[in-house]
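Below you'll find only one chain, the form predicted on its own, shown as structure tokens.
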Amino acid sequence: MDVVFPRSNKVRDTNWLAHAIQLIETDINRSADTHLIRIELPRAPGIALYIKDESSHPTGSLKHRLARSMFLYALCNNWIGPGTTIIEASSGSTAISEAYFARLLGLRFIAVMPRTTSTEKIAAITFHGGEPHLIEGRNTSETAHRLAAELNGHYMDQFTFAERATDWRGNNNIAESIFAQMAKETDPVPNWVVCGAGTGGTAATIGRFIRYRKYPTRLCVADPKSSVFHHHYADRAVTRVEACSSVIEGIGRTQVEPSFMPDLVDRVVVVPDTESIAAARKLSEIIGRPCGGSTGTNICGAFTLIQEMMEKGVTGSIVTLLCDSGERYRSTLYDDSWLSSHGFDIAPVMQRLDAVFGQAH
């Protein structure tokens, strides 16, 4: 797949650029690292599960890290200047975070999103000063490209640049943070790290960091059943599926994006939406606050690995990500009437999850 790099028509304003980068670095400096939560597994002795809580970022999701890196990358490439209109294609969370940084720099921000995006996410984008641009279907990239050309703006294109905008060697990226926080645990080097793939950038960062630091940890991607990534992982010739009907926002795509690096992935677990929703609710019961659907997908990936470790008598630790808060899905994934209208019966899955996680207290 060819990568099209933006051609900058911005006149370099060194004073503005220096100020913009300082604003972002100041924001980084005032933000504490996110928490690593240990989940007790009384029915899986010798196995520890940890959840990296990315919902505690200022914009409430894992995508805060990505947006910050994307802005710094675009600034240093001279793709953004004073007065540049920023456009992004997103299912919501990236757009929320980019709206935050655009407002920090005093720039207009437009988020191209599917019309099915949760109302809570749309409201959050507006709260941070962004302008939601809703379209039918999920082919947001084409519309974002067009708007950028019409407005002489800059299309951030997270799907292309996510894997290279982040410094995967360290610099407090998510992988370095995970391993630093695990250092004093009983099993400090995880057997597995589990994450989803929307752009593929998080998986690429973690996979590269694991290899760079010479850890034996393996990387597992948990992917919605209707997404293309697991098909591509099994057969590199498959680069597109007709549709990705998953209701889990933020992960899963119809086409393999440039930022997805399958050679860095050791395992892919395919997760039906019903299981993702049930797992999000189960984890929410355990930790006492709601988690988003993609977190449920991650938990299902971890659940599969935990079961296999139990069957083989293997002990150790697994780390996965709490990507965003379930508050963004009150009108969908946490609404029983919405689940019923979409044909989701999560009760049987909740019972299966109890085999590992037990009853919530």
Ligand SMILES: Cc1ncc(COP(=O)(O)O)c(C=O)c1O
Given for the second form:
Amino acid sequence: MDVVFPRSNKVRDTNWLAHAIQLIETDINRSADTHLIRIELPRAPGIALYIKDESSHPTGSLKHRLARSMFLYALCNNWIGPGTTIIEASSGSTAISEAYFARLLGLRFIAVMPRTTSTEKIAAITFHGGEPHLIEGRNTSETAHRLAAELNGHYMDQFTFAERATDWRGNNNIAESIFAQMAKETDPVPNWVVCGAGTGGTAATIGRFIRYRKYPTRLCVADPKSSVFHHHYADRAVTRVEACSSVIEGIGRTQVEPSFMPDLVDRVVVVPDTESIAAARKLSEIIGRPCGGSTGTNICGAFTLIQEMMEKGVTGSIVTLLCDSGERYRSTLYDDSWLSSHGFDIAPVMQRLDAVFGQAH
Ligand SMILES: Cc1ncc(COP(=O)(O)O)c(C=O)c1O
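Output the structure of the form predicted together with the ligand; the preceding block shows the form predicted on its own.
Whole complex next, starting from this chain.
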């Protein structure tokens, strides 16, 4: 897979660059870290589950951290200058966060995304000053490349640079934040961290950090059934599937992306969409506010590991991610008529989840 490095024809404007970095640093200084929520498991004594709530970032998802890193990476590679138009291919979350930082730097931002993206996400991009560019199908990166060439802009390309732009050794990346917030818990070093993969950047950051800090913690990726990642994990020769038709936005891909690092993953759990939706609803009942679909996929991954630990009599802790708020899916995953019109019957799965999570109070 050829990585296309942007050719920079940007004249280095030292003052503008210094000011741009200053703006991002002051934004970091104004921001608080996200919370770690402990979920009681009445039916699984000795096992604790923790949810890293990334929906509390200013732009509402785990992509706030990535967008910040991507802008600093592009600025310091001299790929962005005063007046550069920023383009991204995104199912929404990354575009929402990048629109925020583009506006912070006074730059135009265009988000190329599938026409099927939820109306809530399109509204959030516009709210942060971004311009949605909707296309048929899911091949957004090709259009983003073309637009960047036509507008002499910069294509951020999260799928290629997510794992490179994030500082996996520290700088308050998501893994460092998780382990710091676990430090005073009964089992401070989790047995497992569970996350999904869209670009694969989050999994790469967590996988590297665990090794760098010499923790025995293992990394589990929860992947939608129609995605390519679990096939690729089982057989590296498989780099593409027919089409990833999952309705779970943000994770699952048709082709393996450059930022997905299977060698850092200890386990992959395959999750059908019905189960992801049910688990997102179940967690929403437990914490009292809606969670996004990919959070449900993570919960299913954690659920499988918890059941195995219960069977083996293993105790300890598991951490997973609340990637974004369910408010963005009011008209889809949280709309019963939308679910039934798409053939999703979540009731049996909700009951099964009670085996570990118990009835919501
Ligand atoms: C809601 C949501 N969850 C999870 C992910 C996966 O994160 P990553 O791209 O780091 O693999 C994304 C990525 O866009 C996302 O939007």
